[in-house]
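Shown next as structure tokens: one chain only, the form predicted on its own.
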Amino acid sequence: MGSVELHGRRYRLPGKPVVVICIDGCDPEYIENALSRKLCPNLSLMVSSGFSAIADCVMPSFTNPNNASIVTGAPPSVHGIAGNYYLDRETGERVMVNDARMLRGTTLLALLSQAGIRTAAVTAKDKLTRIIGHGLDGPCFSSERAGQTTLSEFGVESVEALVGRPEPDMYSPDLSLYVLDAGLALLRQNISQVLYLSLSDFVQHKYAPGEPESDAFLLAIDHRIGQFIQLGAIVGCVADHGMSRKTDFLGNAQILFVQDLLTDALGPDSAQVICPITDPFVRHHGALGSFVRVYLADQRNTQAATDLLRQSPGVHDVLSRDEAARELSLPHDLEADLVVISQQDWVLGASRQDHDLSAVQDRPLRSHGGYTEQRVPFLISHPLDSEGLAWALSTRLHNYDIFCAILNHTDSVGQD
């Protein structure tokens, strides 16, 4: 029985197909709510006759160092990507993480393409293609550039061809089911044996749990997964980040912009505050979530700073550099002087004048990126192995164990 190896954690080659989804911001309560009203057939039998639990995703409850965490079974301590967006401490530079210039090492998806295993990678936001698909021998596509996207390789015209509909609108449910019909597509032509697919929170941003949108959503996800089985496939199911509403009782958003709170408090470029949530997709969350990042120009005031903010509302906590690194498995080498995180209800911004406002005023807010929003699904077909679940109720579960829990503890390596 083959294996490849990663950060110290050993995974056996499958000889079944293997389907890990990660629904983009599906807070367990979707799933808990659905099952509660005999909804979702398929993620029901997951319930009752494979593996389910509720994990926890790594720190900040973000899109990037999630999905790296996924397809690298480690936190961002090892692999390095703590975020969609930070500032380079040496040039001053704000940089958006769409590449994998900060990724520490190799995916286990590049492994098992270059162990023989036909391996894809397919997201609904472009920017994480050259994460998760660095060093991938296969195809690794996104469904928001897939009318840009050729596939010759594998002898597929393009992706369009092979899903059968044109690009989707960024901004819209079919912006992830298209991801969920291109796997489908790359498994039944056979090009395929190992699928990673990470959807969209398009969805989860706009409507909440048991609202008749996010029931729609949530159906076709179902309906798409109850294919993969039919197909044969061990089916493993987890999300980047949960989901909160961060309005008062009467639908306003509770925003704290923590830049002019320490502008006002120690004077005009005293600090710098970086929203790690930051991405082209503004339309989701406006670049506010519940995680901040603030870098200081004088150490000296790091003491008055961190008492400002602990007693300004809406904050749930306040990590040194030290802290934030030891408690949230973060690399310290890249982390700032202060990390800021928000109670459920709240987001943090950093100016006023930085935040379009506009783009997210269609809906109550919801976001995510703090401790509240750290619970995520933890779904598997096909039932664990007796050590599998031993381990599994013994240890805190995180997204990043999924591979592990299905190509270890399930009968992945069986033959179809």
Given for the second form:
Number of protein chains: 2
Amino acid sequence: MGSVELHGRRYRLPGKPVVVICIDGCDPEYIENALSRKLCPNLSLMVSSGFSAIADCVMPSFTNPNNASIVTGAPPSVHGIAGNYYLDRETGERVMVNDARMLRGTTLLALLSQAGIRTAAVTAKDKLTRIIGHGLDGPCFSSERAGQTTLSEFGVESVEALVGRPEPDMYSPDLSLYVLDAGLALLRQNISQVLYLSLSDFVQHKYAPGEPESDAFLLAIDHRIGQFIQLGAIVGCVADHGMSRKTDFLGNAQILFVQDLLTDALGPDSAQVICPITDPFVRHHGALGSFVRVYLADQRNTQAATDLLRQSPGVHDVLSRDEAARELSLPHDLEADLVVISQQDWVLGASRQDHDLSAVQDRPLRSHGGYTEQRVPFLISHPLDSEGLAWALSTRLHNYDIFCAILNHTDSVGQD
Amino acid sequence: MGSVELHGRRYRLPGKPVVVICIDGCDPEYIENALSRKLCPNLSLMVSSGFSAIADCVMPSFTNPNNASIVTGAPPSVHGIAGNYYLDRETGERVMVNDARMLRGTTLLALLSQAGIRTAAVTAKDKLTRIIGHGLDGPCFSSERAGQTTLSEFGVESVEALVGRPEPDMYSPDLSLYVLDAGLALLRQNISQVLYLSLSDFVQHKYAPGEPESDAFLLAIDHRIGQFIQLGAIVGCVADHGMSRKTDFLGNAQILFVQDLLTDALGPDSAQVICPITDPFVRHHGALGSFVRVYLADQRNTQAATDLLRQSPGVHDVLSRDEAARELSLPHDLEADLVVISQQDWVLGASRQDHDLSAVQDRPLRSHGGYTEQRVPFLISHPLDSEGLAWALSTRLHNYDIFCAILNHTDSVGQD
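Pass me the form predicted together with another copy of the chain as well; I've looked at the form predicted on its own already.
The complete assembly is shown below, putting the previous chain first.
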């Protein structure tokens, strides 16, 4: 039986189709709510007949660190991607993490493809393709750029021809459903055997569990999960992070502008605040999340800044660089001087002027990044073996354990 | 203008009726959910025309520490009540906190009554009367023992005659509604001017936001709030703690038995685990909450126990005695060697044999005690003055600020 090894973990090569879906921003409450109303038959079947748990995502509870974790089976301290956006300590530049420069080591998808397993990765947001597709010898593309694919760059001649419909709107539920439909086509046409499908959280940023729009979205996902199972795949579903309402009772966003707070207290240029949720998709969240990084010009201000932040409304915790690296498994060399984590119903911003609030005023703000969005669903369509079950029940399960659980602890090896 | 002072804070004596309701276990989500469906007209009016915020309760997010905080305007480090149940370090005995022996200093209710303001305290659970009624020169009784009142002990000859119906069932929504009806009678009959009314969380332990049973309960509370406002009272609503679902997707309670874990790892009698949620009301929660205290026989095991707990499924944080006292404002002299706080969907128990799980198997377990139940509603029927508004928006508001907000920052002084 063949296997590959990555970051100290061995993974068996599958004989059956394996599909891992990262339902971006799928707070466990969406699933609980849907199950309580018997809304999603296939998710319900996964819970009753397969394996289900509520697992942790990695901190910060943002998209890039967690997608990198899922495809590497490791926390950010190992793979090096700790945000969507970061400050380069050496150059002082602010950098969007949209390629694999920051990625340390390879990915499981790359290793599987190199071991002869036909593997593909499809994402909603194009920013992710260069991370999860790093070293991958197989199709890798986004629905965001489905109309622009070329065989040489993406491993598929025309995604639109594959899926049978044109590129979806960037701000629509279909950006995600298109990913699943592309995966179904790759599987049906026998192009790929292992699929990693990563969706967008546009719907979850806008709609709470139980709202008609989130119901419809989850049901459309559920329907496609059923099709994957019917095609003989072992399906795993996780999320990159949860999602919480970030408003007061009137529906107004509760925002602490950390840059303004520190500038007022310690003077201009005393601190640089980085919002690692920042990405090109402003209409989701206006770059407002529950986790920011603070770089201080003068380290002697560390205690004063910490005390000030701890007393501020909306702040749950302030961690030093050492604490953040140790307690949250983050890469120490990249970490800021301070990490600030907000309370459940608050978000943290940099300066008021840095955030386009008009982009997020159509609905009560929902976002993520903190501890309160760290819990994610962990569902597998097939049961774990007894060894896997013992492991899953005794460990602190993470979303990045999903490939290990499926490849090593379900009947994924046997041919159909 | 008269005033009283307690724990460094001055409170103006009110000229108008003032009613503070502690809606036990009222997670903000109950209010948000009800408001989104326009279910509760009076709560809605408080939000739109009065003052509303989401505030913190004190940790641990349990009933006794928070009721003591609300009536003293201070955290447990000041008033000394840090749980419902504790281990006496000197005698080694486990003690239920059901009287004022642990209370340090007096209460605001006592001071108001001694300053000539007709003040009353009514609770659902009798265990609380001796804490919130400590030093109170006025009616103080529970609906749990409404049938057993005497004028000398409780300040009212017959509560049943006052309310007009017999003592309610201990496990019923009416245990709480009876408290409100008693308060309405005390106000209507001009017996009291200031009322502290503390309810029971029996409904919230059993029913999630939006379920018919919790809707009906909240609507009944809302109806009575409207009556208090009609009687000319300034009404404040807070909660002693929030409430979270503590189960997996199948609805099974997720419980980490901390005593068993430590006994297995460090040997018998190596640790004593205290569940400070413990109270006589087992059918609410089976003494399973999200915060436990650990007393180690040998302090050299501190690091080993901390590491073991941090790795265990369901644990969010482990604090040392010093950290707990400092970060959570808890009395250092009473604090345990370790404080363990669970993740949102987990509870912590002592030994499996210590908990009667049959008592909580009728419905998916809901409970509290951790950070994830620290957010509580803070609603006032009348607007704050500009000074009060500035204070409320710049501070980390706690449930124990409610009397300060009403007495010092609304028009509570002026006569009707």
